[in-house]
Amino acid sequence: MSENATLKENTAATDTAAAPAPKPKRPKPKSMIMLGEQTNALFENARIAKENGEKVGWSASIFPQEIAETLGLNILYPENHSAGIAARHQADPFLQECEGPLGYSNDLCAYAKVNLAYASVLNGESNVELPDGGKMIKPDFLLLTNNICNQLTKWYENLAKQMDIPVFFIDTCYNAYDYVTETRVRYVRAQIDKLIEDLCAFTGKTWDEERFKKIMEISQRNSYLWERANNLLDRKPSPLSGFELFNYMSAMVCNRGKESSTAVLQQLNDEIEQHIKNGTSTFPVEEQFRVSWDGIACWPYLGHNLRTLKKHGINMVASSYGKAWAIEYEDLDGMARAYCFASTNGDNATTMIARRIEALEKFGCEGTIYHVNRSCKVMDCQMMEVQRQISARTGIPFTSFDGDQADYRNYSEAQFETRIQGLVEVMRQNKEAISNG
C-alpha cells in the first residue's frame, strides 16, 4: 500500500469520524397524523360530491361555515390552499401566469394570484401544471365575507366572472368602535338569513334547525379547544415551539364546524398537557426569549423563520393571526357579531392595541416581530401605528420584516437575519437591566 493511499485512508477515517452524526426527527405526533387525514378526506369528500353531481363550493376563511355545515355542503379554503402551495414553494408558476398571460397586477394579494392561476387552470383557460393533481376541485358556488379583506370582494367576483357562478356575500363593514353596534348586528343578521334562503334553494338542500344547533355546539367546542392550546404556551419555558400552532390552522380556517377536528383540537390539548407534566418541550433549544408574531405567517419561508429564531433561543409563543378563528358566540345574532369582530383587518388601532398589549403580558413576551406582509396593505397601515404605540406604553422592543404570505420574491433572508439580531441586542440588554435592578 503506498504512503498516499494510507494517507488517503486515514484522512477519509477522520473525516468520517468527525462528521456528526445525523440527528433523529422527531417522530410525528399523533395529532399531526389525525390532521393530515382530516385534510385529505376535505379534498377526498369534495371529489366524490362532485362526481355525484352535487353542488361544491370555495369560500372565504372567516365565513361562517355553520351554515354550509349544517347544509351538508362540501367547501374547499383557497387561502388554505395558497398557503400550502407556498409553503411547498410551489407557487412561482402560478404567480408567473397570473401576472403574465392572465394580466393582473403584481400588487395583488399573492392568495389571490396563486388562486386565480389555480382557477384559469380547472377552467381551460391556462396549462399550469398543478401540482397536487387538481384536487382543489372546480367550484359550483362561491361564500364569501369582507371580515377579512375587501381584496376578497374583488378576487371572488373576478371567479364568478371567469366561471360563470354565484358568490353568496355577506357584507361585515369596518369596525369604527371597539365593539359591534346592534345596528350592524341586525344588518349581518338580515343577511345570514337570506344567505340560509338562496344557498337552499341554489343547491336544494333543506334547513334542519335541529342540526344548525348541534353544529354551532362542535364549533364552539373547537373554538375553546383552539384558544385553550394557544393559551397554555404562557407556560414557562413554552410546551410547544409555537411554529408548531400554524400547522393546525387548517383545523379551524376548513373545519371548524366538525366533530373531526374536536378530535384533532383534544389530541393536540393532551399531548400539550403531556409536556407540561413531564417539564418538556417541542422547542429544540433552550428557551432565552419569548416573542410575540403579530401578521400572517411567511409560508415560503417559514423553515427559514424557524431556524433563524431558534439559533438565538427565541420562541414565538403568541400570535395574533391563528386566534383569529377561535370564534365565540351562542346564537344566530351572536354569530353575526362574532363574525363581524373576527378580523384583524376588520378592527379598529384601539381594539388592536388592547388585544396585543393583553397577549404580550399574559404569555410573559419580551418582544414583537411584526410580518410587513406585502399582500395584506390594509394590515401593514395600522399596524405602523399600532407597533409604535404598544412599544410607547409596554417598553416592550420590536422589530419588523418586509416578507409575503405567499410570494416568494418578497423577503430577504439577510434582512430577517439582521432585524432579529438589532432585537435580541435590545431584548438581552433589558434582561440585563432587570437583573441588575
Given for the second form:
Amino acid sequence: MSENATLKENTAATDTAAAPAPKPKRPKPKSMIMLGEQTNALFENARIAKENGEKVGWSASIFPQEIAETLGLNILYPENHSAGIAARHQADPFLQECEGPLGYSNDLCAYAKVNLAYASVLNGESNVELPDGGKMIKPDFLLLTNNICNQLTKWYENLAKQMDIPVFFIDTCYNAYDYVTETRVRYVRAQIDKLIEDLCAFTGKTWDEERFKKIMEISQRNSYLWERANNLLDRKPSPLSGFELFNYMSAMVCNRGKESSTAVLQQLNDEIEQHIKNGTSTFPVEEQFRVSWDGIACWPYLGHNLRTLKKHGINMVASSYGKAWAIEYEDLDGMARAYCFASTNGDNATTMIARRIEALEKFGCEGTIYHVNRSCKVMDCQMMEVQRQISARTGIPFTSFDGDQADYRNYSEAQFETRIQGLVEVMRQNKEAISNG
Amino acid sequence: MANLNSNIALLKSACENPRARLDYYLSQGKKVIGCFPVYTPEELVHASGMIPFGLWGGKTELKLVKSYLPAFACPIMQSTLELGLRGTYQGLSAVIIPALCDTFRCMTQNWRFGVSSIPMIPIVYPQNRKSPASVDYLISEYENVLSMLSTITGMMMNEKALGQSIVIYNEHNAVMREFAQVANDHLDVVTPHVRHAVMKSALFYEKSEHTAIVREIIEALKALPVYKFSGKKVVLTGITCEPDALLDIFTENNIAIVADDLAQEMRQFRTDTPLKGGGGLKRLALQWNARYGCSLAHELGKPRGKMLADMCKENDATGVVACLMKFCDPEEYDLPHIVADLRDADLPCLTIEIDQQNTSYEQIRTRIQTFCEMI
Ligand code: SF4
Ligand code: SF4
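One more: the block was the form predicted alone; return the form predicted together with the partner chain.
Next comes the full complex, this chain leading.
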C-alpha cells in the first residue's frame, strides 16, 4: 500500500459507522462523537455555502488543502465519500451504472467508478438513487494533485468535462529517487502560486498571508497529533484496536487545516493515554499477534476482516501510513516539496521498504497482511519485490489476499480466512522458536 | 516494384525479429538504449551517438514476471518485463522508462531490481503542460537523462548533435505522415499488416536509415497507378494494434486502415519539435507540450473523440476501431468520451481488447465482421 494512499481512503469510515464500529453496548468514545460532528459539519457547511451562492469544490485527498482553508472555501473529498458508500454496502448501483450506461471499464479504480456515477446523477444524466440524499453536492470546481496516482488525473479530467467545470491542478511528478529534485520544487511552487491567483479570481476570495501561516501551524499541529496517536500503538498490548485508527483519517484528509481536527485528535490522544494508564485496550480479545496492514482497508468487508483477525487474536497495530501525514514545512517552497513527496509519489521501492521496516520494528510486528487491491495499480505493481526484500531483511512473514477498497466483487471470504490461517501458523512457529531460544 | 517489395519485406522482418536488429547494431560496435513506450526522448540517445531501440514487449510465455506484477497489469508491461527478466534484452546499455501511468511508475522500480544488469533511467513528464514552469522542469529531466547517458558513453552530448538529431527526427515524422497519406492511394499494397510493419519498424532502426527506406517505399508507391479500394475504411485508436493475426482479420473482411491514433504508430509522429525558439532541450520540451489528443498527456476537454471524427472525415473512413489495451487505465478513462463523441458524429466505434498473448481471435473476428456490415 502506500502510506498516504491509505490515509485518504480510510477516512470514509467516519461517516459510515460500518467501519470497526464499536459494539453497540460500548459507548462511543467522545473522540468518535466529535469526529461524527465534524464530518456532518463538513457536508452541512458545503450545502449552506452552495445555497448562499458560494462556490463549492471537490478535491483529491492529498491536495495541499491549506490553500483552500486559507481562502475559506468549502471542499468535499470524493475518495473519502466513495469509501463511505462502499463501507455502507451501497456501491453496487453506482458500479453498475458506471460500467453499464456510462461505459467505463470494470478495471478502473472503484473510488472513481462510484464517484463518476454519483456525479452523473448530480448532473442529471443518471437515475441511481443517492443513498445519502446527495450530500456530496455538485461542485463548481475541482482541486487536483496527482501525488497519489495518475488515475486521479484522468478521473478529474473526466469530471471536469462531464460537469463543465474548471480544474485547479498541481502536478507533482512521481519521484523515482529518494528525494525531491529542486526543479520539481520550482515547478510545483510555480503551480501553487498560479493556482492561488486563479482560485482567488474564480471564487472572488482574497489571499491572506497571515491566515495562511496560521493554517499551516494548525495543519502541522494536527500532523503531529495524528502521528503521535499512531505511535502510541507501539505499547504492548496495544491500547487500541488498530483498525479504529482508520476512522480518524477523515480528520486528516478532509479537515487537516481546521482546529476542529486538533480537538478531535487531542481527545483521541487523551483517550489512548487513559487506556495506557489503566492497562486497558479497545481490542476486544487478548492480543496474541501484532501485525501490520499494507494497503487500503477493504471497506465492504471490514467486518469480515476484523472478525477473522479477532478470532486469532491478531491486532493490526501498524499500517505504514503512520508517517504519511508528517508533512512538515514552513513556507510555500516547503509545502511544494512536502506535497511532492507525499503519498505514493515518494514510494519508490527503496523508500517503501525503509518505511515499512521501520514500522515493523517500531511496532513489534510479527507479520504483515498485504491487500492486493484490484482498484489500485500504483500500490500493487511493485509490491511483490518490496515484500520479498522486507521479508528477507527482517525475517517477518507476510501474506496477501485479493480485495478491493470499494468494489465488493473482488474479495473472497474463504481466501481471506485461509491466508490468515496460514500466516498465523508461521507466526506461531516463529514465536515458539523464539521462546525455545 | 521489386524495390517496393523488398523494402516492405525488410521492415516486416525487423518487426518479426527485433533481436536481429539489436544484434546488428551491437555487431557494429554501437551502443543501444532500450526505449520504453511512449514519447521516450530518443533524440537524446541519438545525439549521444547511440541507437534508441523501442521496447514494446511481444508474444512470450509469461512466467518470471508473475513474481513481479499482479495479473491485472497491462500485457505490454508484463511481456516487456518478462523479456527483461529472461535476458532477452541483453546487450542494451540501459533502458529509459517514462513514468506515464501508474503501472509505469512501478515498472521503474521492478526493472531496477529485477533486471539490475541493465541500468534504468527514469523520466517523468510534466502533466500540467499549461504551466510555463513545466518547460524548465522537463528540461531538467532531460538533463538528468543526458547525464546518465554520458556515464555510458563517457562522452558529453553537444548542442550541435542534438540540433541535428532533432532535424532527423522531424524528417522522419514528416516521412511517416507522408507514407500514411500516400498509402491510402494504394490500399492493395499497403494492407493493414504492411502499414503496421512500416510504422512499427521505426522502433528498431536508427531514424535516418528508416527514413531512407520509407522514402523509397513512398516513391515506389507514387509510381504506381492509384488503386480504387472498394472495401470499408476505418481509423484505429489505442496503444497498439497487434499481433499481425489481428490485423489480418481486417484484411479478411476487406477493411483498410486509413489513419491511426495508436501510441505505437502515428501518435509518435504527428507532433514535430520546433526548429527555433531555444536550445535543443527546450525545443524538445516544447514538443511535449504541443502533443495532443493522447491519453498519456493530460489535456482538458477530452478532445480525442472529436479528433478521431476529424480523422475519419479527412481520410474518408466510416468507422473507428478502438484497440483497448487490456487493463490500460489511461485509455479506459478516455474511451467513454471517445465513444460518445463519435456517436454524436454518427460514426460507429468498435472496441476490441488488445492482448499480445492472445491465441484465439474467434470472438474478435465475429465482432469485426459484424462491425464491417454496420459501417
Ligand atoms: S487508484 Fe489507488 S491511489 Fe488512486 S485513487 Fe484509486 S485507490 Fe487511490
Ligand atoms: S499506458 Fe497503458 S499500456 Fe502503457 S504502460 Fe500504462 S497501462 Fe500499460
